[in-house]
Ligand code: TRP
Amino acid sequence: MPNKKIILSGMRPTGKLHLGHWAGALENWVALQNGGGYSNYHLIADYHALTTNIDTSDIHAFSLEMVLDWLSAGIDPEVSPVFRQSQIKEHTELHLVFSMLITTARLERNPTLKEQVRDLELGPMSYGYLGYPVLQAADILLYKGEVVPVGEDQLSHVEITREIARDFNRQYGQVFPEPAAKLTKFARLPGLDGKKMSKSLNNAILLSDPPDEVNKKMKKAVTDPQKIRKGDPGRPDICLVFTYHKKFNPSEEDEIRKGCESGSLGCVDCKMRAAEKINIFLEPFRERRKKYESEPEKLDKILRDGEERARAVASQTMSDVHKAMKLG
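Kindly supply the structure of this chain on its own, in the form predicted on its own.
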């Protein structure tokens, strides 16, 4: 699109998404899409998923569930193509070319990679996992991405992408832009137990949860341990439920704070007020999801159309690469 900077964003297919995914990524995606200054591509990173789990038995179903949540959150596939990484063979071809331009020593110095291996307790690192940032560079540069929205913890990956683009251009001629990092403060919405929100920890509110399920889950949310009963003064700044109010009920934030600190607002009432606001927020998501679930053929068409559009761009980029490298 003329005069629009290109952005590629993606997620590994893990199935249904939760409020943490909204706060941490989807909210920003929708804002960038609707902001008018960017051309967005959205990648279902099914090859990336193999770097930590080689079992592919659920990957197709998980991909469809994730796309349903993207669409329900407001991603417009006519404006922002949605596609599967595995269906665009050029991703792997460009990854191979880029892998010749970087040393294993450089990849091993990547601090983000070291932290992920430690946090995920992966054990011995696979060749594919070590090369994860190179595949990520191929994903971005295949669409000649110019901007990469990232948090500070991902800046090292963007730098590797910039280095690879620079090295390719120096060796073969100008083909790729050096994408700039768009430093974005991604919100961290904790789970119902105060830990990182995760389906595996059973502490997540899903974007597709019906109202009664949201209410049921919110009743289990942890609160200030010193506020045992109504009348006890609370400390909203350390209370998980108050964090949810700040995100989904900002108009009543001051009122909730005063009620908690004075003890006039009990924790059960506070939780149910938060649940009510979360349900109001999620209602348009549920409606859009229901529409797409009732028309599975439409979801297939969205993926096919997105993959056609992505493939056309990817094919042209690889043609530029082959020409620059004097291949074929």
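Rigid core here is just the name for the largest C-alpha set that superposes within 1.5 Å across the two forms. Numbering follows the first chain given and starts at 1. Everything quoted here is computed from the prediction, not taken from an experiment. What changes on going to the form predicted in complex with the named molecule:
- Once the rigid core is overlaid between the two forms, residue 232 does not reach a Cα shift of 2 Å, moving by less than that.
- Residue 252 shows a C-alpha shift below 2 Å between the two forms [criterion: core-superposed Cα displacement of 2 Å].
- After superposition on the rigid core, the Cα of residue 173 moves by 2 Å or more between the two forms.
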The other form holds:
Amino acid sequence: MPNKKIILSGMRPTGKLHLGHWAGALENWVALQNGGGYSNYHLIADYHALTTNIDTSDIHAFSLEMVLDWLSAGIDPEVSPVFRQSQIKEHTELHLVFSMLITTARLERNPTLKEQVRDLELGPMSYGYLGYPVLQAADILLYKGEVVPVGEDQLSHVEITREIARDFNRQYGQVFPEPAAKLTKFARLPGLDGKKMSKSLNNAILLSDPPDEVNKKMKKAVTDPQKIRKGDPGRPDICLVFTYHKKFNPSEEDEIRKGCESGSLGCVDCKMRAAEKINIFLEPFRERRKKYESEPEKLDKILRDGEERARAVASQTMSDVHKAMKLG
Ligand code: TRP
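Now show me the form predicted in complex with the named molecule, since the one above was the form predicted on its own.
Zooming out: every chain and molecule, the one shown earlier first.
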């Protein structure tokens, strides 16, 4: 579409999404989709999932769960194509071309890779895993993506994408934009234990949690350890529940701060007030989810339709690439 900036973003299909995914990236996807000046593409990075786990038995179910969360959050598939990376062969073609434009030394320096190798205790690294950011560069540039709304953990991958775009253009002529990452204000929402919110740490509020589950989880949230009972003064700035108020209850932020600091507001009440706001926030998600859940065959159609539209763009870009490279 003329004059619209292209947005490309995606996620690995890890199943149900949580508030951290919303606050870190999804919120921007929806806002930019609805802002009018952008044309969004959203990819399910199912090949990327293989880099850390070659067992594919859950990928399909996880992909559908994730798409359902995207749609419930307000992604409109008629406006913004959603599609699986594995169903568009141009991702692998462009990945191969790009893999010639970057050194293994550069990829070994990728900080995300270093962190994961340390934290996940992965065994010996596969060839494909080293190339993770190269595949991501292909994902983005295949659609000539200009804006990449992601969480802050993805910045190093967007930087590699920019380098590859620059090197390709220098070598073969101008084909690709140099995309910019776009972060949200609340890039890191803490989980219920104060660590980064993550499904595997069991500290997450899911976008699909019903109201009583949200209440139950919130009751267990960790608060300022010095505030033991109502009346004790608390420190909102070190309390994760206060972060939730800032995010989901900004109009009462000052009042909550005062109540916490003076001691007049107890932690149980404070948590229940946050839970209530989170539930109000999630209500439209639940409505949209119900609509899509009542017609499960529609999800397949949404993907097939998104894949058709994505494929048309991808094949045009590959023909630009071949032309620039004087291949074919
Ligand atoms: N690496 C991203 C993540 O782990 C997923 C991803 C794959 C992606 N391809 C992308 C994100 C392209 C943005 C653009 O969440």
